[in-house]
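First, one chain by itself: the form predicted alone, in structure tokens.
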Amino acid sequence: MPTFYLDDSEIPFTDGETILEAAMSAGRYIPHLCWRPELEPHSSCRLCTVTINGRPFSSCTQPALKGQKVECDTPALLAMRRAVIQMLFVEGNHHCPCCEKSGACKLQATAYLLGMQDSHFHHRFPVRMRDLSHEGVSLDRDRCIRCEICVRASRALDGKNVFAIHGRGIESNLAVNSPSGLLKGSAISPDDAAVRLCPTGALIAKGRGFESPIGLRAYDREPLSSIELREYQARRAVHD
């Protein structure tokens, strides 16, 4: 198999694999938020950025090439990732101690993984509309990081096209595809992939809160990197 270098490790890959996919297959975790193996890569969070010949690339979209020298765990890249997470926290209202998703939130787990100790930036405290109109699903835009996983999952996996992002930059927001703009008029279901794959507490199925107590949830027991590497490699084994 052809290989490339990720920091000091030689990583084998197959034709068509991205740097992120090859690294995950080889047991090397590259932090990410908007990437999911079952969805087309989106490259919106930029957390998986690596450098090749000193230039930044998103590892979720950059193809692996033979002999390529990729840097991932440099001080500059680690600082950039930590700053991205800090900005995501201050751009929304993420109250981890009282959030139902605490311990199962990928944003929170990534902050721990990257050694985030404080928010650093000034909090914006935005006022965003919550949608509790649906009998089975709640939408809290205060916790949305605009990763568009729900947008892509609803379209590609659920076949429903419930969500979209409207606006630009810091003013962008999650919109619901229904006549009223509310979840109650949409085709959303609590069992949809769009709900299940949300990395934060933005989308939550009602009536299932705290099935696992805080302290006993996935990321409470084991680091995010270990869980995602194991799940990805198991998925690859099934498909191969």
Given for the second form:
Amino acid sequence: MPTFYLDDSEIPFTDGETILEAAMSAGRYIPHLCWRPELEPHSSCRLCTVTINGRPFSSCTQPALKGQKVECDTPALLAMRRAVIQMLFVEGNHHCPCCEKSGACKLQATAYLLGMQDSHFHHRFPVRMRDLSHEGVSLDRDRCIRCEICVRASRALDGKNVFAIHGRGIESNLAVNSPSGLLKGSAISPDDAAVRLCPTGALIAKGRGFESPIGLRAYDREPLSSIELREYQARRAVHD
Amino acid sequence: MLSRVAAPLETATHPEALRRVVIEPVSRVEGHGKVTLLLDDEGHVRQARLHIAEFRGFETFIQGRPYREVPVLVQRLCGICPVSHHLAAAKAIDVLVGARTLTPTAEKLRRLLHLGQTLQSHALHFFHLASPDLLFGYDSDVASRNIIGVIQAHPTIALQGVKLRKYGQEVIRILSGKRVHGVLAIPGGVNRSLSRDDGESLKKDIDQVVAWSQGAVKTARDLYLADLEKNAAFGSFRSNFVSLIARDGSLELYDGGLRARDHLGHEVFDHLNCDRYLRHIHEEVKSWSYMKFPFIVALGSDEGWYRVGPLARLNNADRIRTPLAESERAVFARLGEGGPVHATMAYHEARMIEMLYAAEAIRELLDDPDCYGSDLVIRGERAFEGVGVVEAPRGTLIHHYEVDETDAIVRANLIVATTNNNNAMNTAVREVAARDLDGRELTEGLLNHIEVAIRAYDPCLSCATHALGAMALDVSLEDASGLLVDRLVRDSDGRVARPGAP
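Structure of the form predicted in complex with its partner chain (previous: the form predicted alone):
The complete assembly is shown below, putting the previous chain first.
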């Protein structure tokens, strides 16, 4: 099996695998937010950035190549990832203390993983429309990081096409495919993958908030990285 | 009139001609406040006010949030009694989801959490905040009039205080996951049960906690009786009292009806359904404070203000359900000589009797099989308006929410314990100013008398400020040397004035 080098580790890969997939298979976690193994890669959050010959690449889209030397956990890349997650926090309105997703939020868990101690940047405090109109699902755009997992999951896994991104740059936002533009009247359902896979508290199934006690929430007892590595490897075992 | 000197000293006729003395910040209380005294040339006090210098706006910024978040969000009002806000909000939200009667497990675990909160908060106040004044004297050396001084001079008392608080915090941690700002209550119930292991671990120390609490009652009583005449008169005045009360008239901290008694102990209302509080309690806004002034509607704003908290609860309770606390209550009640106890300094003994009640009640609940049950949540018919009332350590705490059909909060009203005591604290400040400070040369020790009176109410000033709209503001512009260049004042009615301008 061909291999490449991730920092000092020799990582085997199969033809067509990305650097991120091969690393996950080998038990090396590269932080990411917009990547999901069941969805096409998106390469938008940039957290999984690595450098090859000094040039940055998103490891979720970059194919692994034999003998390649990939830098992943350098001080510069760790600092870049921390800055990226800090910018995600200040760009929206993320109030972890009262968020239903707290403790099970991938954005929050990634921030802990990357050692984020503060926001560093000035908060933007954007004013965005909250959508509580649906009886089973709530959408809080303040918490959306535009990873488009819901957009892709709704289309590819739920077969519904409920979400899209509208606008450009920092003003881009999540749009809902319904006559009124509200979740009420859309095809969304609380059990949809689009809701379940949201890495933040932007999309939440109503009525289940805070049911998991502190200490027993998803990331309270085990770090995000080991949970995702285990799940990915189990998934690979099934598919292989 | 309920108070002899209340009205004359609230607002001086010609404040511009008076000397201003400021106590800022008021120390050893929760939150930030200040006292201003205006004195004439002879040193006579002409105006005395307790101001709340900080500003919070929870009632407004929770608007639009889904109701599920509210019990978790509003507890951030406070770092000392978040459990009280968590539970008051949860009770209001229970109404919204049609869960007016919880499962026995859910109700008892919430009660247990609340008792842990009462225990730790009362221990914190008596041992850490109030005991330096009581043990060393109001005028004693300021350098040692603090918790460090207590640790050095009375290590046994100080250590008991620390351990009592720690025990209460441990009850909270086990049930809510964190010592501060945890989560137990969810709409219609709780999110966990008490494990047998955790129950056994809490049982190990509870007998000691009860014994220490008994000792704390004795300490508070001995300190009060050591100078009965002075303590009975210090910052003392007559007032009405409001609290929750159990169906059988006994002391109740978590759930019950509202009882109001006047200064003679006669009932104004009794077993009032908490949903109807708004018909009986209104709030007055004054331009010089961010804290509102609640009053009993039937008695009017001048005569209807009242006190809440340990003193009010013990005055209003016909008895206490647990035996040790009940026997202490009976002794305490004799101070009133047939009527309510009105002395401000009697708050301390009342608080310690409640701490003893909390310890005894925790011991009972730890042996209750319901606390280890698994039936945690109940739901019923949806509603769009809910009121939740608990007795926070500092007094009656009212949370009131209205939601729309999307579950979003559209209106919130919080009347916090310290707000309920606003007029009482101001009256105590004026009493002490008139009695102890009037015409005398002011010293740090004398000014501390004012703080001692405020501290007796264990105010939580950060919880208590909710006024929104035209905030009263006083803006001064100074040059680099500190010279006043300009000043603008806006009162709570939105009127802007430049003091001194024609």
